[in-house]
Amino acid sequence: MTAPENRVIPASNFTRFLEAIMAEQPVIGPRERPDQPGFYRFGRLARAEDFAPDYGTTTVPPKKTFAALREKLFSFTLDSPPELDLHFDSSPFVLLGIHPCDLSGIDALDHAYSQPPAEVRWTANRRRASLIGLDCRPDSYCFCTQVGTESNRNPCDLFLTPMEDGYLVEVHSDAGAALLEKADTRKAGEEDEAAAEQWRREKAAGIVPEFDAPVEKIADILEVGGLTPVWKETADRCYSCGSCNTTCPTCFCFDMVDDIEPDLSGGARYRTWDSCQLLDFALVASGHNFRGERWQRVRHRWQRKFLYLYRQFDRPYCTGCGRCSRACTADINLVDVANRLIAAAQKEA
């Protein structure tokens, strides 16, 4: 599509815009958790007023919209072959208020799940959704500028940049243009564009954590010898709780669990989110654990984010959202550990 001109939705019209969309399809967006004021999660909006545009970061990333924590794969009985659960919902919905780092996370999973054989459940759910991005303000954990996601727009249909009295709206697809037809907008002028650019400059200036080496060099650094002391020192603090993985927007490891009927007549198999930091993650049927030591699991996580998948997809599988550091019960900070690794590699070299 030809890139259309940017538009402005005045604040007074934005609620009506959401109500018009919600009248036709569900809208999922960030809303404050009733059980924990000040914390946010993506959930279906019952009213336009439920949308929390000023949220910092949700505890769990919006990937859960497309990959449920627990998904039924098939059922089985003693007397019949497994019956695959391939009946997917096809009804459309809108995912609203996605920050650039989380858009990058969805884009990363689009790439990973499209590798043959493609992941049909993710693809089916992604096909249903229209994505509306929203620019944000960083906190002390954010480091999106270090991984190049601060201005990411893929794969959104519309993108909103907050202004003093509304939003500057970028249209990135035909689906986004169709959504925007429901809004009362005006053409963005030079002052509007300048205000949006000022927002972006202030956002970048507010991001403090920095890697001591370019992110594209970290894969090489992780292959340098002599880093084991850093892994072991970090592991001495780690509880192997898995909070870093379960809050990460790009982790996609899973486990298979069979629920068996009490009378053993049959059951069902489910796929659940899993974490490479859990002790049993690399345990195999023979009883051998390929990463039985905690430092090996800690090392694997950094290598997964910045080495293995970087080599495969030519991009780090970290979006700079900072969720892992926020959620860590031991206060382990990803950027701090990365910089210790960089320093150790430089010393080794």
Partner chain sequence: MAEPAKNQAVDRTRIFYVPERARVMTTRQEPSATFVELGFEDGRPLNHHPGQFVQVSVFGYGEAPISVCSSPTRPESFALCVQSMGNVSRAIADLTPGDWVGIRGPYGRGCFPIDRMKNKDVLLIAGGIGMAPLRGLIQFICDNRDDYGRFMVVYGAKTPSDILFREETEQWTENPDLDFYRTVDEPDDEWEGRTGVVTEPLKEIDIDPENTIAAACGPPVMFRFIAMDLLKKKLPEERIYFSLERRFKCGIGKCGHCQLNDLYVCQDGPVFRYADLLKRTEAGEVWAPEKDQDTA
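Moving from the form predicted on its own to the form predicted together with its partner chain:
Here you get just the chain by itself.
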């Protein structure tokens, strides 16, 4: 479609817009955790006022709406022969308030899971959703500018940039345009565009952590290798808890497990998130562990994100969201490790 002009939606109209959407389909968006004020998570909004537009990065990324932490793949009976039931939910919903980095995380999984044979459950859930992005203010962990996601709009249907009163709305798809018909908007003028541009400039200026080399260089550095000292010193601090993986929007490794109903009538197979940092991730039944050393697992996470998947999909499998660094029990910071790698490579050269 040709790029339609941007619109402006004043704050009061925005609430009515949300209510109009919510009358038709569920809206999942950032809301404050009742148990932990000041912390936010993506959840179904009960009222339009639940939407917390100035939320800081959630602990768990919004990918959970398309691939739940524990997702039922199918259920089975224990009859002879067993009967399988795959229930696919097809009801539409809106995912609201996704930051540019998290849109990039969804894009990363779109690429990975659409490789044939496609992961149909992800694809089917993605088809249910309309995505409304939202621009943000960085905290001290964010480094989106270092991986080029600060102004990412892919994939989304509508994108909101906060303004003094309401939002500047970019329309990115026909579905987005159709959704926006429910809203009372006006055409964006030069001043509105300038205000949005100012928002983006301030945002970029607010990013603190920096890679000491461009991100594409990190792939080359990993490819050349000779980085064992950095892997080992990082591993010395790491607990192999897996928090860095389970909070990461681009991680997509999983486990598959069966569960049986207590009455033995049947059961179900589930897909659950998994982490390559856990000790048993590459352990086989004969007892051999293919990544038994912690530094091998640390190295693998880096090679996967910044080398293998980077080369395969032509983008780093890191969105700069900073979740892994925020979540790390050992205070290991991704940008810090990147810079140690860069320094080690420079010393070699």
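Positions refer to the first chain, counted from 1. The term rigid core refers to the maximal set of C-alpha atoms that superpose within 1.5 Å between the two forms. Quick caveat: nothing in here was measured; it's all calculated off a predicted structure.
After superposition on the rigid core, the Cα atom of Asp79 is displaced by 2 Å or more between the two forms.
Once you line up the core between the two forms, the Cα of Ala112 stays within less than 2 Å of where it was.
Once you line up the core between the two forms, the Cα of Gly225 ends up 2 Å or more from where it was.
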